[in-house]
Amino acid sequence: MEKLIDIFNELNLDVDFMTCENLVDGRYLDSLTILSLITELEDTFDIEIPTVEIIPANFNSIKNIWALITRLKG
């Protein structure tokens, strides 16, 4: 999870991403940021995020993103 936190620290979001549960719905993450985030996640965690997994529910919180990573690595 530390690597994921590092990635989010680099995004410089104007929100407490550790507690925020509406990163997409609240428009803290826009489409270009999400695409960049996906690339970073795939490279860092050696995963491939299928298109069907790129939905707001999977990216609305850091907890959901970590769950996605864990599921894809599993």
Given for the second form:
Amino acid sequence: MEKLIDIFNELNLDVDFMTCENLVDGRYLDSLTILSLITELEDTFDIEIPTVEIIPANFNSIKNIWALITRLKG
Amino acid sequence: MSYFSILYLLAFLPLVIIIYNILPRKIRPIILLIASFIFYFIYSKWLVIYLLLSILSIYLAGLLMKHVNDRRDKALNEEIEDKKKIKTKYKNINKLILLVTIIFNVAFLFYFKYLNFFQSIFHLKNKIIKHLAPIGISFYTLEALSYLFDIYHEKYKAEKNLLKIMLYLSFFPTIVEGPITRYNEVSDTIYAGDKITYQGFCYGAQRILYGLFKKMIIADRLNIFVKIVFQDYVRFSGPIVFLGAIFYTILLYMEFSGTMDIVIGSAEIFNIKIPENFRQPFFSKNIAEFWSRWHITLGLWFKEYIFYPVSLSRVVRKITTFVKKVFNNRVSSLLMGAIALFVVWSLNGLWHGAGYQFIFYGYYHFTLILLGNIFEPTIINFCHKLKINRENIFIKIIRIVKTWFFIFIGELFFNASSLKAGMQMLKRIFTHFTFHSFNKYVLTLGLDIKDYIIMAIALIVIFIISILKEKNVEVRDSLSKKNIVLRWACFYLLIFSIIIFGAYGDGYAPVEPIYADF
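Would you mind generating the form predicted in complex with its partner chain now that we have the form predicted alone?
Expanding to the full complex; the earlier chain stays at the top.
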């Protein structure tokens, strides 16, 4: 989780990403930031995020992103 | 039978509502299906065959892919071979099924929509075939493809009931102009056969009336002015041409979003939830935001099925990994997005029509979004250094008005008869910028003072409703909590304003469904 927090710190979002539950629906994460986030996640956690997983539900909160990483690693 | 026609509003829809509600729950989806095919047949006659072929193709392809996945799961359970090999083997079979079905469906779209255009591009001397396209082909083809992609990616299970797929692709409120729905979003409610409720009926009827209000009071009123300016632009000075572009943008929004109100309202009566296609687009502070508020379902379709798959494809990743090493993560994700955006906007432009002006329209928006992506961080830094609060109301208004300007220019090309005409109109705005005869034309091209006053009041009403929506106030919920006198007063006010102030009869020409031609 610490690595994920580091990645989010680099993104410089205008919101407290630790508590935000609508990162995508609230448009804090735009398409380009999502692309940048995906490549970082894939490199850091050695996973491949299929495009079908790029849905708001998976990226709306840091908890959901962590759950996605855990699921894909498993 | 347009959604705004008396035939649809006072005969077809009420008849379907009555028959639907008196029959048992199980039969109701069949009634919607029969109504949808009657509706389609009235519009497109025997071209309904192409819709049926699309339905059958995705239904069979879905089942085939499901069968392949079942066999894969069985093989994986037996664990005889290497699991990765098994997965790849069955994935490849499904890839082939997907590819063949995509080609089959896109071939119809190409034949009806693009064949003539490409023949003219490559100067092919073959006879140009003049044909009418099956109505809604651009919309239902995208819906069909979304179903195929989702089944391929195992987002949900393939549908076994052919009637459900038939109703999904042919549903009469959405078949002509969308919204472009996803099967998993609508499949539950579309086939539920829920009884029509008083609230659902009232909400649906209110939404339909609001759509009529937008179209008949504003769009139809602006039509003659827009037609004359766009057809005969050489006669007019720059400000009139620019006013034509502004009026066309308003007309397009009122017509298209008004149609969506009727579409969503019609579905709401049957308790069927259809996704929204607009979210106050003229409150956008930049073009990228505009496209997340305008024709939302098309944008989401391109984002999910083109933008992400292209940007995360192997080829693009290889390029961007190299760029990342040389530059940094921001440049590589910018490039990744730029390549995918280019593909998205090439297709988006072409989707809107087979013509150079539509291709230009696509690249125009691509350029604006790309420039926004590149310069946004610099602008944020600049504002930060100068202590300019971008969320300040005056700055917001400046940003919104700036976005309007770019939208008006884009729509000028969108409605121009050709790319050349669009260019000449744009040039004319600047080279013939004189207010000489401005007043004369403003009041003689199908609009008089009375028309302007009616439109201004109607636009203020729509503006207030839009602000409430922007603040997440559900206007109909608030209205339903008011006392019965006020509720019915609003209802009657809406009905009578359409009857009294609607632009119909002598001196007006109703707008033809614009997006139905796409």
